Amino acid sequence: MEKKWEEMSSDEKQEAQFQKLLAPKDPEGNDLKFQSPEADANYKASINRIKDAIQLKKTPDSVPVTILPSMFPYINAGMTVEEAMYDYDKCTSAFKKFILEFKPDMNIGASAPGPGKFYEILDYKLYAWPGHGVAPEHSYQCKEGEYMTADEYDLLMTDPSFYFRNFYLPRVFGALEGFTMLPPLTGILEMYGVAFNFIPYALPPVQATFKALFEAGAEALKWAMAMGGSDIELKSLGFPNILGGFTKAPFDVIGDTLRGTKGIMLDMYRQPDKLLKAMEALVPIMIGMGIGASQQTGNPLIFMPLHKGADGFLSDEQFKKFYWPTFKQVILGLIEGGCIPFPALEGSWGSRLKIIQDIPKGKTVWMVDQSDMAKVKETLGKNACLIGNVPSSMLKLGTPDEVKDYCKKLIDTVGKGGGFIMGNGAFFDEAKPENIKAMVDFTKEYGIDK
């Protein structure tokens, strides 16, 4: 009898996820029709290359290669980032052109620009985006602030859902101010006095908030359907996307999004115990966020941008105390839930490598930015697949020969024996197309049987 999902081991769950990827479905749940036998073969070969790399096996034919861009596909297509954020047809068309031109083994989909109209409807304040605080041709920018005050830790820990709805969301979405007037849902228990809890829903600010939510939901659905349609079309052409969603390390949730950099630095000294307890409270939320996204998309890879764990921000002792324990818990929870954590080591992580290598073998894939790849291979690479780390500066300013030389060094030092996916080390907006082509084509030629 076939095992139920909850009865499977993490190995069995990962294998089930890959088997599902190897038999893709269309939106109606039928087997996906590939546009040619070659597309079918290319799709399955790419999935198997990525699978073997993640599981630290030697790939049967060639080192796999991916491209992880930010706004490059849209700029390269001759449009502004603003156009890509507001015209979903143009966005997906540009991304298709990008994939067909460079032919990577794996892509992360056309969702990077995000839905501009959605942000507009909700009056999003956490980011400035093209046409709304940023020039049309540039990428969006985070507007870091203190969206959670220093005295609100107890509120966050006592009832995270209530805190996010009534405090955080109205601060970062101007259209959701009505949420501040709603009572906790935990107060709605039974008949006696229950009606009083619903009175706020009759107030104009609350009704305006829900009206904005309905409009934003409709726009989000429109965007998601365009992105999903793009993924299906690219799969039918032989190019898989296995990115399922994203989540974050609890320290980064608080340091990036809630307290801000200054706030969390002060809290490490002024109220360390509350900071630690708050991060523990966020662990199941971040695990659930990743698993929920994976279940919704059907893809196992869960991206984790890591911003404040890099060298220079925390001492090694602070990293061990404040960053790593809850980050590791999220990684383990995602693995247990059948996901493949995909952390991005943004910046340099040289002093952290021996610490973060303490993870289950063959269950994660890490994007490496500025760290020494040979040292990463000797430490983290013993247990984890590595992606990287062709510099964005080289892709923008270098020559094809320089890119090939760099890729050769990576394959020779990191790619032998498996556990490596060639790719850029950081997301990029601008590059020379010939340099990207050199990275992909050289890897496919030189990376055979490495």
Second form
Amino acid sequence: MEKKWEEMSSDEKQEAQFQKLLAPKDPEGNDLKFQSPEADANYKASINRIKDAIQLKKTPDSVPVTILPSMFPYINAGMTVEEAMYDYDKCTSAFKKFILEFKPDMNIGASAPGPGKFYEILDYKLYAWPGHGVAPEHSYQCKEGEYMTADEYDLLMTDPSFYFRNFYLPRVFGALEGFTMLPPLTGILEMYGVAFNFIPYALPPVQATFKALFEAGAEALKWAMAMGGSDIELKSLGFPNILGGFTKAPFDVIGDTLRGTKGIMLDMYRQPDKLLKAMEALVPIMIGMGIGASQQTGNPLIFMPLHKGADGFLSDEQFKKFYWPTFKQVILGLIEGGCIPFPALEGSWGSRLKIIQDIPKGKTVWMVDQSDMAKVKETLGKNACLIGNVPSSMLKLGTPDEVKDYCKKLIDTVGKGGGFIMGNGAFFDEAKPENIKAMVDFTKEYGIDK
Amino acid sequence: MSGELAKLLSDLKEPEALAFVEKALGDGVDPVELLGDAKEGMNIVGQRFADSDYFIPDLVFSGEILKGIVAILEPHLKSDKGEEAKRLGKVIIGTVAGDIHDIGKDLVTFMLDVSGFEVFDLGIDVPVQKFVDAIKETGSKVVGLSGFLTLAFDSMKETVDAIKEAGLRDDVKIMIGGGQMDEQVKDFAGADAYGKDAMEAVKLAQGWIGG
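One more: the block was the form predicted on its own; return the form predicted in complex with the partner chain.
Complete assembly follows, chain above in first position.
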């Protein structure tokens, strides 16, 4: 490569990312060995299809199709969610079966269930998961709360990492209680006094926390090895996972996990300036989180699940003031860093479309849930690739013919001229396999040269 | 004097509304009258929400201001009985079995409450039998089933079936809402209606009960 990464324009960075995807490597850094010439050809055809759909420069040879499930692959393989979370081999083999059965152009890997034992070691309280608050056959679910109090904005802004370690993390992980006793790392400056900073590490609660961290780290690594192995195998069979990691809109960071829905809404009235400043402070952190993950995984897509910006939660004026500015900054920062932001418009976003369409062309891909796809195409779709939006209800309760009709309409109205990837609108646990099959097969057949 | 508190509350002026209550109490105004004014303010908030002038943050904030007002008034109210305004009718609400999401359900509860209904909120992950028992105990004519996940489709159907088996299906109207719910899920579950937001839940309840 002639140009250094830092010297490239965002166009060049994106192109380089796709070139890297088109020349996949194995874990040793050698060219990936495909299991057959067909697998090689299918892999590259899928990547090119997705690249064309995202860049909006030319129409893909066929409408690409993806499936973005939550627990469906595991439930469909006849196992409980609990088994998928605790037995990594079972999890990856179910995912392989799922990919080979439906053959999507793009997948997001087998990591959705996550490592159950890891959450147990750390006593994770933010979610209920099978055996820990929900039934074995059910998906994990978030337990929203006020994990950051209304008077902690200054602490958060002054030193976000210190705040997270000493306040937020011990509240959501029981095993990290020892973190509350640690001094800030920035106090370690000179010979004189340096040792004082390390005294807490001798204390039993701190040592217990570190012991839990070592164990949790080992478990996470074991799980990551299984996930990585699964990705490589599926790649060698011709099925790319191009998900690079995830980040969030600053409003959702505070509204979902720190202050909670009610907390952030009260802050909009009682301390709007602090809320706005805290979101500004989170912008570079959220950009760094996405870019860092992308560099680690080597994949460009950075997923952003969007929640509290949906229709109804805020007025358009509140959205423009509180949600959009910092969300947009994160999108722009990710693009600047060579990533492809992949926001999911969960719920309906009809009244926001004119606002969020103001983004660089051909640099993002959006998962659309319940918004009217024709309207999304006319607005956001002028500048961005869209994924969606076959409804979960139809996938579980409808018939293959209904699904085909729905997909036909999508391809005719949204797929024409490119910039569209067929897929489900929301992450789902349950569906009729024949409906998923109808979505994929119909698109592959009908979506050629549209 | 009357109407001032309703205006402050409905305009979401928290410090002003609380100061007004403190001062009015000091001036000897009847706390029952102040509470009535505050409720009038909440009705205006509900109306503005119905008209899409207000959104969820405004609703949540108005609820907090009301809480603050009630906290000031409470020690001065002789008894909480008797004053209770006449209610339009009873509505049972709950997130169905297996699902623990509550944001949407809480908003529906709140909107039904400010719209004058007596709401029995059964909480989250509600077993089917609990809905059946609640219908028997309260005599509610309307049941609202909330759910966020695809797993809730089956739970909703099982809940409706259980109500049917208990011989209560003809006594109640059942509405569903939340996350991935729609008309198709309504038909599958055997419910009477799907509502896409809290206002639709209120409209449905009003249509069935009146008010």
